[in-house]
Structure formats: structure tokens, C-alpha cells
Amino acid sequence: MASQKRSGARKDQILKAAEKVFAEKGFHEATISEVAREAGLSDATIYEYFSTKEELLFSIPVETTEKGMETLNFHLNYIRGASNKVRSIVYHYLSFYQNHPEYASVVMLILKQNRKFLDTEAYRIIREGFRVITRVVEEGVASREFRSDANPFLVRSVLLGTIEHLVIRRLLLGQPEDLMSLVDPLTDMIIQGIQKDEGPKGWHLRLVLDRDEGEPTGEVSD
């Protein structure tokens, strides 16, 4: 048991070192020796856990994504209303990328460019996270909180595409500096686009007595 804990801790140590080195130097420029130095280990120890540099790269998102989805799903279970759940999802993504810039750099600037990553376990877990958004939108449509013609796939694409654009822009240009300040504007934009139309406003007729003629007149207001 103790041996398994040590092995798990060592693997996490290597993954965090690789995340830092890959984020700073890029995947192709970085070497296993640099990862080993960052982790305070030998090259041979790295190869005990990961047979190739690419396997090491693909392993970085696995545990992080699993923990992130567990946290998100836990909170969603206690949130009422699809709109509030969408806001929680936006907060979750932007908060995580804001607080983990090295991880964001690896995922957005390196992994997304590697087609082999689409066949990995890590990507399967990430796709499961995407489906959470789809289910929330479907829930909103079913409860009539969202319009019946709201397309869950398109809503998910708009949400994730916007987040991806904002994060990449921050990584490359340093702007927007504070991703958290965009949680409400982004959420409101999405919700306003799919929220069920409440229909036309009601009309109220108010009768006013004309003092000169003694006859009532009608005033209409919305």
C-alpha cells in the first residue's frame, strides 16, 4: 500500500514537472532530461513511468480532468435551474484556466494541435465533460426554461468556443487579464439567446373621467 502511494506521488511529481516544462518550452523543444531535472529525478526514472515523451504529454490531462469533472458534477447536483447550471459551468471552466495557466497552455496550445490525442483516454474524459453541457441545455428545454428550438450542440459549441478563444488570447497576449470578470457577461449572453420567450407584454386599460365632459376616456399602457 505504501509502495503504491509512493508510486502515485512520484507519477504526479513527473506530470507536474512535464506540465511546467512543456508550457514554458513547447512540446517539441522540451526534452525528457529537462522534465527529469524539473522533477528532481533521473531520466531513467521518468522512463519507468512513461515510455515516450508523447505518452507523458497525453497523460497530463487525465487525473486533472477527472477531478475537475467530479467537482463540477458535485456542484451541479445542488444547483436548481438550467440557467444557474450554465453559469456554474462557465465559472468552473474560466476559474480553472485562470488558476492553472501552465495546464491551460499545454491543453490549448499543444494538445489541441495533436490529432493523436483524440484517441486517448484523456480526450474521452474531456468529451464526457462536454456532454454535461449538452445535458444541462436539454434539461432547460425539457423544463421550458429554454426555448424548444435551442440546439444543445450549438449552445455547447458557442460556450466552449468562446472560452477557448478567451483562454488562448490570454495565454498569447495577456488579455483578458481577469477571466473571472467575464463569467457573468458570457453566461448572460448565452442565456439570453436561448431563454424561453415570455410572450408579449400585457395591456392594461385605465378609465379616466374627463372633468369637462363628464365622460370616461381610455388610456392604454403596457
Second form
Protein chains: 4
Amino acid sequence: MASQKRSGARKDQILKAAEKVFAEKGFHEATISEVAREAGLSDATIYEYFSTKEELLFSIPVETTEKGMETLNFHLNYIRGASNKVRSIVYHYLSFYQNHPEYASVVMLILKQNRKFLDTEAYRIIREGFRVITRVVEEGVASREFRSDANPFLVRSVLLGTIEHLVIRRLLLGQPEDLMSLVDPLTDMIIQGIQKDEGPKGWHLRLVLDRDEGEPTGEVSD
Amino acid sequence: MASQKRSGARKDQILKAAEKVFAEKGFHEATISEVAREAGLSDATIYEYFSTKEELLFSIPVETTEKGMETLNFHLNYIRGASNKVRSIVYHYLSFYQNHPEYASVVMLILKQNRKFLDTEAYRIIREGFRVITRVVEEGVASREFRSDANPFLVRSVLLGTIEHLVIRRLLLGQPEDLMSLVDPLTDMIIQGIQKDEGPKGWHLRLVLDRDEGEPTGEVSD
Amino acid sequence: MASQKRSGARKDQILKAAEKVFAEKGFHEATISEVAREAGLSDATIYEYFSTKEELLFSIPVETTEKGMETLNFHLNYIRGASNKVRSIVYHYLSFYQNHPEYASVVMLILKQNRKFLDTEAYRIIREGFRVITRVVEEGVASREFRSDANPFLVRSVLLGTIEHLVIRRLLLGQPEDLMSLVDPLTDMIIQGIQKDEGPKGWHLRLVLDRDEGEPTGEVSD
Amino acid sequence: MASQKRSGARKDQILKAAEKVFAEKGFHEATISEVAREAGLSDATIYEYFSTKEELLFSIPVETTEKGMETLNFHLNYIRGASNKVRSIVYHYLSFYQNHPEYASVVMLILKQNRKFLDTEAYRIIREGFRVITRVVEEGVASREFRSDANPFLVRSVLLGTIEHLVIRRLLLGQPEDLMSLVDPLTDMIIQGIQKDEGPKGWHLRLVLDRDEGEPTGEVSD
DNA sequence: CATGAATGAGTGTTCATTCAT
DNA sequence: TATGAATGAACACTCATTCAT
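Could you output the structure for the form predicted in complex with the DNA, given that the previous block was the form predicted on its own?
Next comes the full complex, this chain leading.
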């Protein structure tokens, strides 16, 4: 077990180094030598733990993804209501990528467009995360919280697509610096849409109370 | 003019070949020799027209992007109403990427995550396209078609992010095969949201209380 | 004849350009394109006049060398005495290289160590120049102006070697800037090295009068 | 130390191979592959020891030059009298180049006319060798062994230039096969050119008249 | 006479990967 | 377990040279 533990630590050490180097320079532009140097090891040692450069790349998200999924599911258990869960999901992803930019770089700029990555264990887990989203939407439809014609696949695509887009933008352009302030607007937009409530056939009374955000705090329309 | 024309044709021929090869194999995995073979030319000839493999890559979207922007703007002139314009934009992008999968591959899987591409002329034009979206949203807000709190940047991010996500998914997984059928659902979702329209014919009383995250904590409806 | 003349002018124009470019960048580092650009012609035109880059190189010294030999021989005819002729030769070479640094570069830094150049027409002429020197020394020996054991080959080697060394040094290091001031010192050194020891057992009277140089103007020793 | 030793041996092995190949084919005409083959190694291995073909070239004379200087200085310590030292220097250089024709080729035909080589460590040492010569001449002047007007720079140029000329001639034309037989003639010629007129056995009267160029126009002796 | 266009042939250099120690 | 040393396999890029027009 001791050796196993040491082994695991070495592996993590290498993975951390790889994550950093790949994030900074890209996969093809980075060399095993650089990863080795960053890890304080020799090139050959890297190959004691990972059989190819690509395997090293694909190993980066394995553990992180697993833990992330656990965390997300853990939280979702505490939350009732599809809308709330949607928000929780948005929060989860944005917060994670915001706080782990190197990991975000590897996933968003390198792995996401790699065909081979799709056959990977890590991707299997990521896909599970996708299904969680779909399920939440289905849940919302079933509970009549969402419109009956809400398309779970589409909602999921909107949600993930927007998050990816924002994260990539932040990675490449440095903007928006603070992704977290977009959690609520994005959640709201997905849930409410942007169309003005017309209420042509009756009158609507909507009362919304907000504390922190600059969201409309009160609104009355007929 | 003849030589200019011939030159231009050669260039296009090479760009077409490069687009195809890069789309199929990725940028780093593709070789100049393959591009040359695809174009029916010698390696050296490629370098007569593009000084670098990277320059060749960055040249691929130049003309297409220009034309695309022209087309989009042309169409938008014919359309009245922000919602309709949003739909037109969604249609434009999805339709273009659906019909030009190789171009889509190059842009979505190669260029979009290339830092150097951001300094490119082609990207400048792409960015203009982004601003068109923002402007349409602002227009919708100004015309009271959209909520006054609609965040143009966020809407644009949702729109582009979702499109990118769908296109990439289609490229990598082959699904959804038909992006066009998502034009309306996506447009609607962005415009209307997914929340259930509560009692369009009576009156609504919505009371939303936010604590930390602004999630609706209570809700009363008739 | 007109066309012949035009042809010759073109050729000279190209040779001048080549001399300049080769002198500046060296033979291998220079490209035909650069020569063409310098000549204000297209690459292909260069090949209308010279069949290969190497032939172009080897053609540079042909005319110059011919004229140089003519000039040297012309002057030598006016000069009596081997010593005087030696000086004239030293003067001729140093002066020519000093005044034609680009030509000097090509000859000294490129051609002189090219094995193939030895089989060249231009080299044949250069070799004739060598024989002139040898002959002058032989002449000096025959006229008892030089020691009977003066080795013409060695004298020639000293003369040419020193000149080459000085010229190359000037080309690469910029020093000595003025080669001409070395004409007399060098000549004297060589001459005194081979000059006949006049009457070692009788008595010598040496009186030297100089005008321009700071050479010893009078010297009497017992 | 073992690894250091092995490393050093490899390096020498490569340098030896490079010296041979470059000597035979010239720098540009030779390929790294040929050097590698000659060394019994792969191309890539060459680059483990030398980062560039040019660096490999410039590394060839480093050690040899150092040792050569040591040897020369060592011998000079044993020799008294400037004339004798001059002879020793001539002997040293001619003997060395004669016995190391490949090294001679690299230095005389490749390096000597390379501008970048001048900024090299090896050249620094070579330059030291030059200064040794100058110093010996100065020594000879100070000791009244040489004429007071002997120009150390010129003597050095004559010495080196002649040696270079002879060595190059031998390399390219195979002649003269035996450089060593020229040691004494060359030394004598130089020495007599700068030797102080001793006139121990009588007195000399020399009358020299110069007109324009300082050449002796008339001469009366005994 | 001049050249635009094309290319064959070549080469320096890189780097992931292996393996004996 | 760790690595120094070695390399096979590639590849982008260059340039002298050709030839139809």
C-alpha cells in the first residue's frame, strides 16, 4: 500500500505538471521534457507512469472529473426544484472552471475537440454529467415547473454551450474576469427567456424581490 | 488581371485542399504534403502562396468569413423585429456550419482555441459578427421587444455558445444530424425561456424571494 | 553586334549584382533570387545568361582577372629591375583589392578555397599572374639582383600569402584600413630577405635616400 | 565523472567525424547525416551534443587550438633568441597543419573566412597565437637582434600569410607535399628581411635613390 | 528576350519513445 | 524506481532550376 501510495503521488505530481504545461503551451507545442522538468523528473520517468504523451493528456481529467461529478450530485441531492437545480449546475461548472483555469484550459482548449478523447473513461464521466442536466430538465417538465415542450437536449446544449463559450472566452481574452456574476443572469435567462412578458389577455402581477443583484426587484405590468 | 486571377484561383484551390485536410486530420496531424497532394500540387507550390503552415491555416476563414458577414447583414436588412432577427442569426450560423462541415471543423475544432488566431484579420471580421448580435439585442431592448434587463453580452454568449456546442457535437458525434430543426426551438428558448407560462388567460401573482443566490425561494400562483 | 553588345551589358549587370550579393552574404547564404533582385531582373533571366549558380560565381572574376593581368603586365614592361617589379606587383595587388572590396570578398572568401575553381578559366589567368611573380624573381636571380639561392616559389608564396592575409584581415576585421601604406614595408622586407649580400668580405657602403616614407633615409654602417 | 567522461568521449567522437566529413566535402556540402554515419551514430544523437550544425563546426578547433597554443608556448620557453623563436613558430604551424590535414582543411578552407567564427572562443585562442608572434618580433627588436624598424604586425602577417598560403596550396593542389622542407628557407627569408645588418667584418656603403614609390632606382655597391 | 509559375530534391532539426543500467 | 543516452521517424521549409508563354 505504501508503494501504491507513493506511486499515486508521483502520478499526481506528473499530472499536475502536465496540466500546467499543456495549459500554457497547448498539447502539441508542449514537450514531454517540459512536463518532466516541471515535475522535477526525467523524461523516462514520465513513461514509467504513462505510456504515451496522449495517455498522459487523457489522464489529466480523470480524477478531477470524478470528484466533480460526486460533488455536483452531492449538492443536487440537497436541492429541490428543477430551476434551483439548474442554477446549481450552472454555479458548479462556472465556479469550477473559474477556480481551476489550467484544468479549464486543458479541457476546453485541448480535450473538447479531440475525437479520441470521446472514447475515454474520463469522457464517460463527463457524459454522465450531461445526463444529469438532461434529467433535471425532464424532472422540471414532469413537475410542470418547466413548459411541457421544453427540450431537455436543447436546454442542456444551451447550458453547456454557454458555459463553454464563456470559459473559453475568459481563457483566451481574459474576459469576463468574474464568471460567477453570470450565474444568476444565465440561469434566469434559460429559465425565463428574454422576451418581454406581454400579458395581452389579462394582467400579470409579478413581484420579485432581490437583495444582492441588480436584477429587477419589482415589476408590475398589466 | 489574368495572372491575378490565376493566382487567386490557385490560392483558393490550396485553401480548399487545406480546409479539407485540416478538417479531417487536425492541424498538427495534417502535413503540408497531404494538403499539396489534395490540391494536386507540389509542397513547394504551397509555399509560393502561403509562407507558413500556420499562415495557410489562418487564411482559410478569411474569405468565407467576409462573405458570411455580408450575407448575414444583407438578410438582416430585410427583417424587422429583434426576435425575427435573432432567429435569422441562429438560422444563418446553423445553416452555414451545417452546410460547410469542413469549414466548421477548421473553425470550431482548430481555430477557435488558437490564441494566435485572435490577432488575425479573419478573427476581426468574426468579432464584427459578434457585435451584430449584441446590437440586435440592444435593438430589442430599445424597442421594448425584449426585457429591459436583457443582457446583450449574455444573450450573445448563449446564442453563440449553443451554436458552437451543437456544431461541435455534430462534428464529433454526428449528432444531431439536422441542426436546422433546432433553429426554432433554440430561438424560442432564448426568446421565451423555458419556464412555464403561468395562466396566460387569468392573472398571475408571482412572488419571488431571493436570499443569497437569487433563486426563487417561494412562488405563489393561482 | 548590337544584340551581342546588349547581351554583354546584361551579363555584366548580372555579374555586378552577383558580386555584390555574394560578397555580402557568401555564396551559399546568397540566393539567386537576391542576385536577381539586385540586378532588377527575374530569377529565370539569370539562367538565360548563366546555366548554374556556380557558373555565375566562377564567371565573376573572368573579365576582371584578364584586365588585371593586362594592366600588371603593361606596367611591368615599364619597370626595370626585379626589385622594382616586385614592388610594382605588391602595389598592384594591394591597390586592386583595396579598391574593389566586393571583388576581393568573392575571390578571397569564396573562390580561393573552392576546389572546382581551380579548373576554371579565370583561375588559369590567375595562375599566370603567379608565374609572373616567379619569373620576376628568377629574373632577379639571373641579374644577380637577388641571392642565387632565392627560392622563386617561396618568394611568390610569401608575397601572395601576405597579400591574401592582409586583404582577408581587412575584409573581416576592417583592419588595416589602408593597405597601401604596407606596400613599401612589405616590399622591403621581401627584398631584403632575398637581396644579394653585397660583398660580405670587402666593404659595403649603403646610402639610402627616401622622400615620402618614414623609411630610413640614410644609413651608414661599417 | 564516468558520465562526464563518456559524454566527453562521445563529443570527441562526433567532432572527429565532423572534422573528417567537413574537410572532405566542405561545410555546406556535408550533411549532418554524413557526420552521424561517420561517427556511427544517429542524426539525433549529434544534436544531443551540438545544438546546431554550425555549433558543431565551431567546436572542432576548440580543443585542438588550446593544446596547440600550450605546446607552442611550452617550446618557446626552451628557446632563446628571437630568430630561433621565429623558426620554432614556423616549424610549429607548418608541422601541425602538415600532420593534421583534415583539421587544416576545416580551419583554412572553412573557418578562416567565416565572419561568425571571429566571435568564437576558439578564435580568441587563435588570436592569442598571433600575439605570441608579434611579441617575439618585439622581443627581437628590443634585443637588437632585429632591425629597429621591423614592423611586428607586418612580420606576423608575412609569417601567417605565407603559412596559410602554403597550407591551402597543399590542401588544394597537393603541392608542396613536404611543407617541412620550407621551414628553414621561409624562416631565413623572413629573418634576413628583418635582421639587423651586422657588418662585423668590414663596412658597407649602400646608396639607394627613390623617386615616386620609394623603390631603389639606382644602387652602387662596393 | 524575359519571366511567372511550378517543383524535385534535399536537409536541418525536433521529439516521443525505448532500454540498459 | 529512476534515468542517461540514444534514436527512428517525421516534417516544415528552402531554393536552384526548368519551361511554356
